[in-house]
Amino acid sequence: MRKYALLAVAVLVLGGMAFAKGSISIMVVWSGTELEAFQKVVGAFEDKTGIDVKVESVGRDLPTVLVTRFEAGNPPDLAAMPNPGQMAEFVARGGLVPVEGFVDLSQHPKAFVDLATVGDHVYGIFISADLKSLVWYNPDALYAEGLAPADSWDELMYITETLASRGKVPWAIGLESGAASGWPGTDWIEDIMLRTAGPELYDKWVAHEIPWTHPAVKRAFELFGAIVRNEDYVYGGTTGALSINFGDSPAVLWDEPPGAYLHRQATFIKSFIANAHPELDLDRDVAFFVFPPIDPKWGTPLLGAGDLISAFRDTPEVEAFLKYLASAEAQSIWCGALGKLAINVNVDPSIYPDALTAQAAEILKGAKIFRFDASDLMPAAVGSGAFWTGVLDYVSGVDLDTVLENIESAAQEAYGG
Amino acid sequence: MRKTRVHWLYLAPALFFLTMYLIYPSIRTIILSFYGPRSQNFVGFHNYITAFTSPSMLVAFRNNLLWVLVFTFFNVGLGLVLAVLLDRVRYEVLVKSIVFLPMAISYVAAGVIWKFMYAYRPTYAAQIGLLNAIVVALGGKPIGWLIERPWINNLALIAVGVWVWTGFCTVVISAAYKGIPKEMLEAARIDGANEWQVFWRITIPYLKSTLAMVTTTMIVFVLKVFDIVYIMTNGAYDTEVIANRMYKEMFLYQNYGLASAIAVVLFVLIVPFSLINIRRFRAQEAVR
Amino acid sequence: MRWRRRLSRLPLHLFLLTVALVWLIPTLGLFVSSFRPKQDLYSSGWWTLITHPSQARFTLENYRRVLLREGMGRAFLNSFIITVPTTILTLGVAALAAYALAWMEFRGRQLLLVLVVGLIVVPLQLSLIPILRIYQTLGLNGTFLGVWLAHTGFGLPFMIYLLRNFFAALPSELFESAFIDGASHFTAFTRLLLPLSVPVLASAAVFQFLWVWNDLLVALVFLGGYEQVAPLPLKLALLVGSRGQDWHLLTAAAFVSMIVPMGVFLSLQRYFVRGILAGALKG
């Protein structure tokens, strides 16, 4: 009896992760419904190949756990990268496997392949994207005010001023996001920057070839400030914008009477709206228009982000799994379940769960100019640090020159190393 | 005390753990602090210069000082008062459990609780945060508790810390207070001392060693305060603290050199408190 | 006479009740919130229950989703497997060392004490990478043994400091007479010191238990995020989506995760009593 107890203890202690042959491990940030969707993707692969895929979900601590495991020489076979900037950091530390030799990337748009390219090699594949340049509205509420979606910045400002003059609040903005607070503001500035400075200057800004104190960067902040720093234009004023969670903020558009009328956010916000207002018919009550052009010269560039997977080890099983993740089959399961936008061009649009998502996918496909979320491309000390806090400081009333100088000094340290 | 060599038997397991899990990593940290972000190039004191001059670190030093003063004062003070007063009532266990309750909550959950306490909604909407609901009910305008710098937001964060840790101080001080022989207190009372005199002449001297220990512990813990700030503001609006900065540099920005230098600075900050402890240990020995 | 005495104690009761109320309200708010539908959580305060009882709606849905999640029982078990041995090991190692530091004379004792105090400040986040490297060579990665040892290492300095302080405060006559009677250190440790230190050992056990029970990072790094080894806090953290949606589930999850630590505290509470030492002294 006692022998068995000892044996049980031994099994518990050592039974950790002795994997059978033909198995791979992947570390992901997803949890909840996202994890369930990913398990579905994995399940189809396991059924087809017999390869066992261990999904390790570590939640929002992924950067910490991944960095630690990698440095200790014990990374998972594959991992979801926090963003392309972090992927480049792992490449610089000599950790990632080039994938172009075995994954067919011809079905992926060049823009996304380039994003995962460092030097001459591709180090990851995108399994889905989110379109960020969208302004969400409640059609009934907006039309009731005699207003319509904006085609230009002037129209957008006209809507804003008109609503404010009627004592209504035009915008719902939420910058709070726990430890990542500030990122929704960086998306605003990136979208504006693309429309006022153009994609080339945008790329230089990302690569820190222009300083943060450059007039173009300053102008983007100021245009954002014209809305967010005006107490009458934002639900709850600046304190509201800073304190309200990004996911909660759009809900007031569908309140009775509406707390606000416009909300600029990526495609994924749809599920938050549906969660806050389960009574809504998404195809009828919820709509978006593309964030309008500002300087006609640059038209309507699109801003987006995506989910990126990279490999730390090169084995036949890992290769098979990456090939599968890049395929239309895998992306159909993933995007169909979550309403994300597929990367693979062969994914049938009918897989999207609602008209809104299909519409967003259509817009993304037709993009003339597409750029990835700049903050995701910058070194983390800037893109996930000084830029976030800089936006918060600016909105809370800190002088713009001081804000930009602070980000610039962090950037000099980060890009220099 | 007897002289023997058997002490090594008692110390060996602890020394093993301390060496492997703390001393060895600390030495490595000290070495890395002189290298660049990827630990490849020797950079001399560059990281230390950054640690002492970067604007965010200067804010962090100021805030840590504020934490040390306010957090320690309220925790130890309240812990002492509660330990003494609770001994006189029959519902001691109940109140002690209530004050201790926050210790049992993980910091993620504590973050949720206080996000709701401090929640901000505009004047024209229903408040969902208790504090602003009270402010509005009293005719005020809602306050951005975590945003108003430099005092309101930092004190709001420290309040969460006090809420979590007072239970710890109460339990430890109370355990020591229970060690005061009842006869001693009774004898003093019979001799005509009032409660105030008993408190200052018997309780405090008797608890001196425990209070010093609890104070030191609180100071050390508060120097590496991280969770609360990380989950509530992540250092925005000038609420940065040293340990949060270190965590960010290490795991998010992957600047191992700077993260290590900050950790060494943290370690050096504790030295004065260690010295106070040595003197106390010596005094204790001398009494024996 | 009697009511006058009672009246004089009124401020005492008022003070204690105020403190209790202030400490309870945030948790109470969480508790009430954990039974509210998500929509209500974001549209009105939990005190609606008191101010407008007729408008308050309640649901068990949050708890249903938290508790019926697959692998919840496994997560509870994992948490116990991680926490109980760690607590025992930490206390044992710390008590031995604290005894030596309090009642044995040897060279370098002061230095060792100062070192222990200094080591409390070492942030465990910086120890993760070097220790994981060692584990890699020893094959301890992903094992419960590795987590037990790691938690013990991280918790040890404070535990030694806490215990040594109480041990050193015990009256020296007790030990002197014991040694004169020919007692060995082992006898003094087991027969004299441990029984006298029950309150502090109980509180130390509670603290270590809580910290390990609520830990997420150490378990994630040394055990990994796999279903079969994930402890409760990881399971609960994963209820919340990666973009932070579904916080309402955390309200219920927080209570589920608090049950065990509170139970431990309450069951050890009875050791925090007056008179253990007094009784020993008389005898």
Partner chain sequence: MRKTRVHWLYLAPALFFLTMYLIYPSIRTIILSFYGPRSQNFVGFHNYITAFTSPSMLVAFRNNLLWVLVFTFFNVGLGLVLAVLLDRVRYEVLVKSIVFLPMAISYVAAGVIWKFMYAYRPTYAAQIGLLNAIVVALGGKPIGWLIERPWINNLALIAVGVWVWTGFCTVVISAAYKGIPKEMLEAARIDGANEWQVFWRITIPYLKSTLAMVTTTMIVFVLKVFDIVYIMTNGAYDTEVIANRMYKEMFLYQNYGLASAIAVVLFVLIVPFSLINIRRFRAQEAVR
Second form
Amino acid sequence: MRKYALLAVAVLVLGGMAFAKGSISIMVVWSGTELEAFQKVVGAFEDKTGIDVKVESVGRDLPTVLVTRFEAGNPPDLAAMPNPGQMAEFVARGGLVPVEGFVDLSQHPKAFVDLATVGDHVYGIFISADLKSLVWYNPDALYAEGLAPADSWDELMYITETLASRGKVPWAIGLESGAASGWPGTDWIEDIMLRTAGPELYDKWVAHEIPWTHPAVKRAFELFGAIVRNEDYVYGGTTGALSINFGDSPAVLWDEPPGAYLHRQATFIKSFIANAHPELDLDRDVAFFVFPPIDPKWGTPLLGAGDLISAFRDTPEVEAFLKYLASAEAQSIWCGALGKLAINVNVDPSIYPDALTAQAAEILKGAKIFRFDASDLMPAAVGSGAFWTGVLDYVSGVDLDTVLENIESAAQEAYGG
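Show the form predicted on its own, please, because up to now only the form predicted in complex with the partner chain has appeared in this conversation.
Nothing else is written out below except the one chain.
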């Protein structure tokens, strides 16, 4: 009977039929332009349905505030989950509502449905993602050397070695980011780990079910080190990698002559490139390819982050809002305003600000395996502490075994032994 009641009250509110009455609350991390964009999504939903949506922005305190509210028995109706790991924690505590019964998940790539799945049920929907597994290049400069984008790690190393043999610098790498220095290197290691150890071992690494001294982790560091610790391969050598700000580092690819030829970074680096070289036509002068596979059996997994929404209560209004957030209409508003990548495969590519973003969105559509940035999922003492510091130590020349033992020591304490 309850299901029929839901249908009677809220069914098909999105189809222009009878509107449900009532209100819902959602807690989000966003502020500034992101919050403004989400309010546009909310406004369109309210106009369509008559349902009032109260948005509570708590910023970076969201994980703590959400746990406190949940434990007090007063969670919001919905919330932006910090990441899939914390979503799973709320599921384990009986807090979240399965969504597969009323959201059309066939419009979302399986990789993102899998990320929101715990056991036999899906407990959230992704409304957008950021893609990190990209290698940026200046097409005019790379093609002038008779080289082309790499389809494998061997090809990537061939490009690297060929450029170095000609007295040219293959890579621009910047690890400096103030108090967050080191994080760009963790992204390299995460991408490599996915391609050499596979997603299951990657997940165990995130959960500290394998130690940092595990051979798979060591190999990922070593492959990164084969590039970043080679003075001939990196703009400015190791000193440059350690001292150049991550946002400034790719600019040299478009200097005349080019200071370097390749730069691995997420979709957001496009704005840094444009600011450094406003004369560029982004769709003609800037290009990227997917960070290539290393061990063929693992293919080309994608690394990044995403915006995940889950529900603590099951009401007609909540179901209607989740259904809307999963739709191409809602994601077109959200991603069109921000340049984020939509999850719904039916979003029109014309909503994106440029062809580069549309290309990244197309790559995302084909995602077979997608994983969140590992350091963001780890306890802060590890992910944004010992891991960041360990990268800097390793690049500066500290013995790798010592680096990994130091991170493992921090991990044992942070994960509770």
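Here, rigid core means the biggest group of C-alpha atoms that superpose within 1.5 Å across both forms. Everything quoted here is computed from the prediction, not taken from an experiment. Residue numbers count along the first chain shown, from 1.
Between rigid parts that reorient between the two forms, a hinge sits in the chain, and the option from Leu322, Tyr394, Ala305, Ala330 at that spot is Ala305. The interdomain rotation between the two forms, with the chain split into two rigid parts and fitted on C-alpha atoms, amounts to 24°. Here Val41 exhibits a Cα shift of 6.7 Å between the two forms, evaluated on the superposed rigid core.
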